[in-house]
Amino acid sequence: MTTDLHVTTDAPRPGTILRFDRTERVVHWCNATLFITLMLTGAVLYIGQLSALVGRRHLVEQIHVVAGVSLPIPLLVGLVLRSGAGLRRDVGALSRWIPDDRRWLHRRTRARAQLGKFNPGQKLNATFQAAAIVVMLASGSIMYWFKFFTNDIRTGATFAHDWFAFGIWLTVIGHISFAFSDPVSLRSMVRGVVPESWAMAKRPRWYLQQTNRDTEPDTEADTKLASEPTDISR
């Protein structure tokens, strides 16, 4: 008797298409929890009035440090897991720019853009967050274990840490705002699936790649998109 190990609760219902599998969703929400923890504890440590209101500064500092050191772990673990194939594909998709991404960035040509799984805003956000993790981990380590570094290095680390923290606040708030503006996309990070109609309208290139798995993403799929225009009304 054999068991199909690929049958999971992620199997999409009729009329839907899987956008994020379980591993992708778990990694996303672990990272989100760690980012929010870092933002809130960092605000308490940085703003004197909040620090006085909350108290227990040493405990807040320890939580901040543990969350910071833990930040890369969910992504790294997800990437090496056998179930992380979807996550690895996402990393590739987020780092790869196509001509339609550039069309989307210009209002005049946006309507003609045939997007893949992620839009350019999501790609830019992912790039910044990946860079922020590296910079914040390095600069935060210098600030916490300061006795091993010179004054100049500590000053530079503090400067980078503060400004990247400001950038993280802006991008996270923007990310949350855009997520709530597209409830279907937001629900896909909870339930994993989106309606096929949404995929065809908002992510036609990705939809073709999912429904024609033997096609090459940037060749045959491009030909099909060109010969069979897709409704991309928003």
Given for the second form:
Amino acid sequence: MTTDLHVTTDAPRPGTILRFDRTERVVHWCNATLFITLMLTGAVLYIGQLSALVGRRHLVEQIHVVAGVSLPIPLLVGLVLRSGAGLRRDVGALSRWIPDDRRWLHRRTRARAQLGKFNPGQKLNATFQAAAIVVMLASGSIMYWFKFFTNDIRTGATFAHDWFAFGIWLTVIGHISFAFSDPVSLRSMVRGVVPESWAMAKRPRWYLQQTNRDTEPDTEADTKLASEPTDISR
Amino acid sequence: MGDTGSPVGRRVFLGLIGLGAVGIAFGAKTQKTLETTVGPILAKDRTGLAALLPIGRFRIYSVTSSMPSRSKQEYKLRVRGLVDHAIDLSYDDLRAMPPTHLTRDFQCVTGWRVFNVKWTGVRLADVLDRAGVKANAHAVRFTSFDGTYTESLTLDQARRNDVIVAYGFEGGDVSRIHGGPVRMYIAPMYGYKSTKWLDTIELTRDVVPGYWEDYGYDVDGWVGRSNGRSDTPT
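Okay, that was the form predicted on its own. Show me the form predicted in complex with its partner chain next.
Now the full complex is given, and it begins with the chain already shown.
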């Protein structure tokens, strides 16, 4: 399932592996921009002292609504694009849990876990954000086009919007702090590639799959392949 | 990797969306329960952190780019229009008039409600009587010193005992973010009827729709009997 890596324009240099192709990076940063915009305008709408500071409630609300309605667009466009093969494959990887993920979750067995491309925290985060997009869009639409809904549904939508917003703030702050605690990983969301050494240490199962993609996924071939990377399509 | 492992992500994703749907459907009930049980406990919190939680809290709205500010010393309430004599009341003038204390819920048209808010002020009827209402006046128009916000009541509504020009809030002054130093408090109507940063009271021949009423809110904003809502009257 990894063959489409070759079609990307990002040809990794020797000693590096492509982690996020261009489409994935563009989708990520579009999402990031929209999420941050929504979180900041949402905070201004929600926190009295910030509302007091900023004012212009109607304008802030309009920005929030436009950003909110646009929120699913980058992901959906990325998923249907021809160049979205990497994204589609990673969505699959994010949603499936392997036994090593369970091992990683327990402190006692964590050292033995051979992680794939994503660790369980990343999987949970991605899953939560994807669901949050749906819930926030639905509840936000009810709040904005309130005329079509009963009183209780409107209050319920506000309730769901509020608590999911708390979840989003927590997870996004967590996501950003994890990114800054691992600069190599963060850089790969800008440049696309990680050094093989990073992949080998942090995501061994993925590393094996990348370097070994022309053979059976389960073969023990890391020593041979580490010395002769196969993915120099240039 | 994409096609191995169990689809935990999909289950968590659908579960979270289900949680959001339950929140929208039953959030109104849950919100009410939280506000009556947890709300009083949070109200005792002195750190200000509880004020961030979406339970029993005021949400501060202003419609202009900056939140207006006026000190008690420079404050003047103007009464104008169809009156026998136009008057200016200082903050101290208002404090010298017979006070009215109200403990009533504050209900916003967007769904949130704050229980048992203590208000102090003078009856609007008393203020109107000081200026003397002319026979051809049938309505009252409020203008905010934010320069934009307006509201109005019929003269009959304005003369109710639970319609006050408020300077006291929860045992203290009406703070700036809550519309101080002086604001309207119209107990039986939705929050948008209670003009914050009250500047001018003008007696008019007819009701002039206010700021939000130009955006579709009902002119007669009775809690539970307007704006398509069915809240318990305050």
